[in-house]
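Quick heads-up: it's one chain on its own, the form predicted alone, in structure tokens.
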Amino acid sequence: MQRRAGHPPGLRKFLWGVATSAFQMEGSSRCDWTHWSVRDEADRKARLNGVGHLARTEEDLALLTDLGVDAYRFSVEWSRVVPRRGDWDRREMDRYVRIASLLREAGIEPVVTLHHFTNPSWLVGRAGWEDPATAEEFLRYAERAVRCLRDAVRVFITFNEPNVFVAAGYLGGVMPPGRRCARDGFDAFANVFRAHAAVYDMIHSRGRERAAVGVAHNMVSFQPASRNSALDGWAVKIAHSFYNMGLIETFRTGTFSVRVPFLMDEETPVGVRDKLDFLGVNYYFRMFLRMSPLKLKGPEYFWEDRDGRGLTETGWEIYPKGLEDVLRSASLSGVPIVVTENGTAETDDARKIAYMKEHLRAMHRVIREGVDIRGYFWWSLMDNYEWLEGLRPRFGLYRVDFETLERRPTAASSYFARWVRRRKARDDASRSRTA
């Protein structure tokens, strides 16, 4: 992909921020619940009401000022603003516009995600992403949402982790629509790319200088379970090529292809070449792969504490070097990189701070190598509903009491605020010396 000259709008200085998604904060009775986790009554309430963000929006936004961040990533809930096919809830959309305007007034860059995993319930049973009609419906929603937000928002993310919701929904069957069909998964991914291309063209139709458009891409540090196993090494090569680099290669070439020996050999043009102003990278862990010649369904994957840092509350390994590895791979996109999510589920603040410190240092090592990174967003501002895990994981800088919905700052929030303050002061001093 050819590198564009200049700096994307909204990304001309390094952004320090935190990230959330509308559904996880607000809940919604209009989403497709089919395969989301429900372990108890608290989870059920959270699916409907999130963590009370609708009633506490301005209170929650004030926490951003306490953190000293200059960016906030949030999403618009498609099912909330389009509750029925063809209907538009102006009042709900006005609320998202107000959030963006309040952020802009406070000097905080709004970064808006248009699709963060959830589809409206009226699409269920009618069409999934394997159907081009879903991309058309998404474009209609995105056109109106962008029109409403355009005066306040300069940075848009079309899709959050398309490799996750397509792989989990069409291969693993653990996310909606809960299928296991490689052919449908290929078609779904191709339609997501086409939808991105259409939204990209729509946003830039009035001039490229007005906005930056990207995708938030989940990347994993894959490692062989045994370094002495050629099969494990082969599995890692395939996983990295498809899961990490497939999206990047599609934006580079404009053609989506999947070539897995004995499984699928497909390619189709999707029209996304050079339609990426920045690449968001979401990174959380290293994953080990083990391939057995006796298992024909693919490699076994697992997490294991090999460096002595322990596993997180979601059972993931803590592996800061993996962030360096995936950022170097992401730089092959030829566009600026933003770390759009990085975080850990921990109730032990000391462990959360250690994770944060090590990963921030890992990112800065890559920056010193010359990789063009324009921002870092911690996941998440506060504890919220976690897709396949319910309310158990505690990713937040602010702790939420799920009974009273009270928000409490953690030691990790204070540490992050101090880090951001020091880095911003250092960056300001550097700009002054070079001015």
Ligand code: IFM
Given for the second form:
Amino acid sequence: MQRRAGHPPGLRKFLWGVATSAFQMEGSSRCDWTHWSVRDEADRKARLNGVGHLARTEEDLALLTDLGVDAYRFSVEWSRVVPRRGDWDRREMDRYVRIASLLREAGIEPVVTLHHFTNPSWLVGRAGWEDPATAEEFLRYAERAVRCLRDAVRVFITFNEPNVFVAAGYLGGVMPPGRRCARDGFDAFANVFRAHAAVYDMIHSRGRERAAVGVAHNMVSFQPASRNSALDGWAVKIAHSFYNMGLIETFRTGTFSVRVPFLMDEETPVGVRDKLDFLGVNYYFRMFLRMSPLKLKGPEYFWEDRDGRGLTETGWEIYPKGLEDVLRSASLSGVPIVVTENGTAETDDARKIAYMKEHLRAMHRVIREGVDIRGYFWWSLMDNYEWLEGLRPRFGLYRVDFETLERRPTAASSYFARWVRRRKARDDASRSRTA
Ligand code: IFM
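Coords for the form predicted together with this ligand, given the form predicted alone:
Expanding to the full complex; the earlier chain stays at the top.
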């Protein structure tokens, strides 16, 4: 059963929110993704300007009030505020501080991610996360950013999906730095943990009651391609323990270890034991694994429409029960959980609403079991730049016309607003009954 970890600041009441990241919304000409292979002109433009959020910040923040959400998760783009090693762009940082203050004034809890996939380009070629120097640079940036933000911000996320950017950047080679080297990947992850520990201590140096610090962890519901295959079952066990539980175990024990037969058997202390006030869970899909005895390098992974809900525009299977499964696994962390991302790429609003409804119901089932969940954030406020897939997938509650950059509400934004309104009214009523 989950240990109740008190009420971290900013998470005392359930937060209904939406999430974005700086690079996906506003781009940056100063980060590693700008140098990553570009598919076409639209892709290049989106990496420089995102979906024009910089010029429309206030207009976009007003959408949050229309939605009636309690919270907004956004990130600070490291490469904007530190354009060159040792420099600090005060105007860029002031913009993020202003966003946080505007949100606070509007009664919306700002939830700030300090690292969401991107590194400044001045780090490229000098060091990646496999080098401890990157963690030191990150701490220098985070210290200043937190100092600027802390009057308005009570909830910080140090890293978004470290398991994704390390696996994709150092094993799959499909995200910067585009390597395929498990040894570097191990060191990169260890340094991310060490950087988290340092930022956690720094944020709490003025007292624990001021802020809550977490990570946003990507979790997948892994299933064997064939229920009758012992090898597939074995691959699922390894994938679950490494991809889903590795981070949770590391926060529990303070030691990062990877034990994947034929690949790696390593461990190292990283100093993060108990340095987590909440665990963010990003959940999107179930994934099938097939292990062939002839392919010792790793299992084949794929999505398949096994329950008849169809695949999303990113080719992912819609599997609401997976959210229940990963939330139960996440509860083993012993800290409160926040669903920091859940969403789907669909141009068809009815399908987007069906996904939303089923996942929200799944989350409520887990809450009723007694798992301590303190918030739910839909990914994303509006259509934006989707990393490896460019502008094609439509994750937004608001539809963006990429020519005119006009934002348009959708049936899904109205549905979410109604859901939030009803839930908040229900929670308020039950609070006043028990008061
Ligand atoms: O768009 C991404 C986000 O940046 C991180 N989590 C998954 C989302 C959808 O792929």
